[in-house]
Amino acid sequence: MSFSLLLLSLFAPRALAKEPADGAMLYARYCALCHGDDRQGHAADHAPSLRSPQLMGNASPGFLWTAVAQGRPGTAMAAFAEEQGGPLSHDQQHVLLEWLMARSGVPSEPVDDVVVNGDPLQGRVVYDEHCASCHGVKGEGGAGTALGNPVFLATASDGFLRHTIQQGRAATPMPAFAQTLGEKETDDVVSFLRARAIGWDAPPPVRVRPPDLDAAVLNPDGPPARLEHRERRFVSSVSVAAALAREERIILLDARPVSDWQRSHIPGALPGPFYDGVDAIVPHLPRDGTPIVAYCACPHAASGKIVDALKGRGFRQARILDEGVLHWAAAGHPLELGDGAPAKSRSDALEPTG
């Protein structure tokens, strides 16, 4: 679906659904681990407040909806939409949108889009001593949004990025810099930033059927994987690389929703979403001590969840990838695709495939 089509399906007529998902609901289930359970931002990973109203109120429809569906590759925001392999039809996106809007308390007033024309070199300059702090020397993101993002380039408008700027976002960490920085200041950030967008289309679906789950364990012959523990809860991504490579008795569960394990996925893990918890799992899981290590990009609230659901359950051997699956990419850990092939870099294992 192109990225148009993708637009023009958040105004497309909807069916009603037989029974319809309720808001709240949703966002407790989906959202709630990360955005935090009155949508207060950084509960996990600095996910950003859902209830800012610079945010709610000022960002496009387009902007938000595509947020949702598309998440953030490379980050810990995942794709939520069921064409990408998310848990959300295209209904409850419209569910969930429209009680976050209800709940933000805010009319719908898109910024004006404007094209801004600054310097970029000196943008960057403004970028490393305001900015860099809390949104990463190349944008990756940290307690601030990932603003080197594709997906979030692709669809913010200069016109918001100034506002925002400018503004700030309330209950965030966000200041407003409209006192701090003149217009040209501004402007030269927006150019900076606008800069480094290289251009993004809605991926197509990708449709790859997950492994049997009685296909859990990995090198059922091998000895049980000799882990390096900490305080008996996290394992570190060098002993889990290491024990793959020696080829030990091991089962990886990825905890982030299955439009990640899609992209990418350690080798041999099977996608467990944080959102199902272990019902359908618990049964296919010997109970013969094999170490179980789930991991996700938090990098620890998903997989925390899912290894507390296993804990309760008897499986005292469950265990956190320490670092999370960016760090494990980064480190150069192997990864393959969806449909598993190996990927050959980073970027090609962190980016959606088609």
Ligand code: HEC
Contents of the next structure:
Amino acid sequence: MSFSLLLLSLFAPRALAKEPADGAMLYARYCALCHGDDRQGHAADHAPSLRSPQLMGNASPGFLWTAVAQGRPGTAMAAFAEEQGGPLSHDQQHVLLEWLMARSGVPSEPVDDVVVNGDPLQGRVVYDEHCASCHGVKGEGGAGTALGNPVFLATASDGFLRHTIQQGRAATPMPAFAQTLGEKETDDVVSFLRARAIGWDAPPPVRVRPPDLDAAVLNPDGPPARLEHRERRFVSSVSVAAALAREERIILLDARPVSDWQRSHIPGALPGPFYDGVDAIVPHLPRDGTPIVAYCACPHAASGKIVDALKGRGFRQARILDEGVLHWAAAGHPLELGDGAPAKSRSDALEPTG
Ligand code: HEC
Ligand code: HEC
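Mind pulling up the form predicted together with the ligand next to the form predicted alone we just looked at?
Entire complex below, previous chain first.
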């Protein structure tokens, strides 16, 4: 679905309303891991608060919808829309967003109606001084979100950027700059961010059939992977990459939403999304001590959930990829696209965020 179609569909007649409880259930299953049990944010990685009035009240419905449907590629925020391989149907996404809005208790008052004409060169100076420490020198993210992300920049209006900078986000590390920066400096930094928007359109649906669960074991004839572990819990990217290069026996599980697996994954990894648990996979796993490594992007929360579940089922050798898959990619270890083709370059697999 094109981006404009996607926005249009926001205004399509609603399917029958679901029980309000469904929103809470969807949230607990798919979002709480990173955004926190009570939407407070920062439970894993730097997932923002989903209850700050500055976000829930002042973002446009399209901004919130796209963040959830398409995710923020190259960050831990995956695409949750079914057509991208995510777990949420269109109706479920409506129910979930309506629940989030209702829980936040603020009316929806988007602040998109503002045109900002600042000086992007001056804005860069403001950014380096006041923003880069949290949002990254190139907008790649850190304690704060990835402000250089193409999906973010394509959907955040000038007014929303300016409002966020002035008001901050209550009960999060994002300060309010209304007292610190003047009107001009604020406009300048908005224009600096805006100047970096390279445009973005929702990618066409990628639906690749994941490999058979019976094909979980990689290099079935090889010796078991020798992995250096930390606290019997974590293994490093270097150690896993070396085991794969030596063609040792191993099982890799991608604990992210399947949409992320569809976009790119460590070669041979099976999707094992955190929200599905391990019931479906366990019968297909050999009980011969074959090392199992789960990974995610956040960088431990989703993989940790899968590893704990596996340990609970007797797979004591299950481990977490220590630094997560974004670090794996940044270190130049191999990835393949959902259809099994090697990713041509890193930017093929993970859209640049800087
Ligand atoms: C694996 C961790 C993870 C899960 C699970 C997750 N998110 Fe996120 N989410 C993030 C991160 C990290 C970001 C910020 C990404 C960035 O750097 O731009 C984010 C950003 C967002 C944003 C944009 C917020 C803003 O300030 O612009 C929204 C909205 C959002 N998530 C909603 C959801 C919803 C709804 C769910 C459940 C369907 C969900 N997320 C599940 C990690 C996650
Ligand atoms: C102390 C750390 C910190 C500093 C300094 C900071 N931010 Fe943030 N910023 C954050 C965090 C954390 C968030 C996510 C808010 C949340 O947790 O809900 C955020 C969110 C944002 C957002 C919303 C992004 C989104 O995905 O919706 C914008 C825009 C933003 N910041 C701009 C700026 C600008 C511009 C500056 C400098 C003038 C700045 N920030 C300085 C921590 C910071």
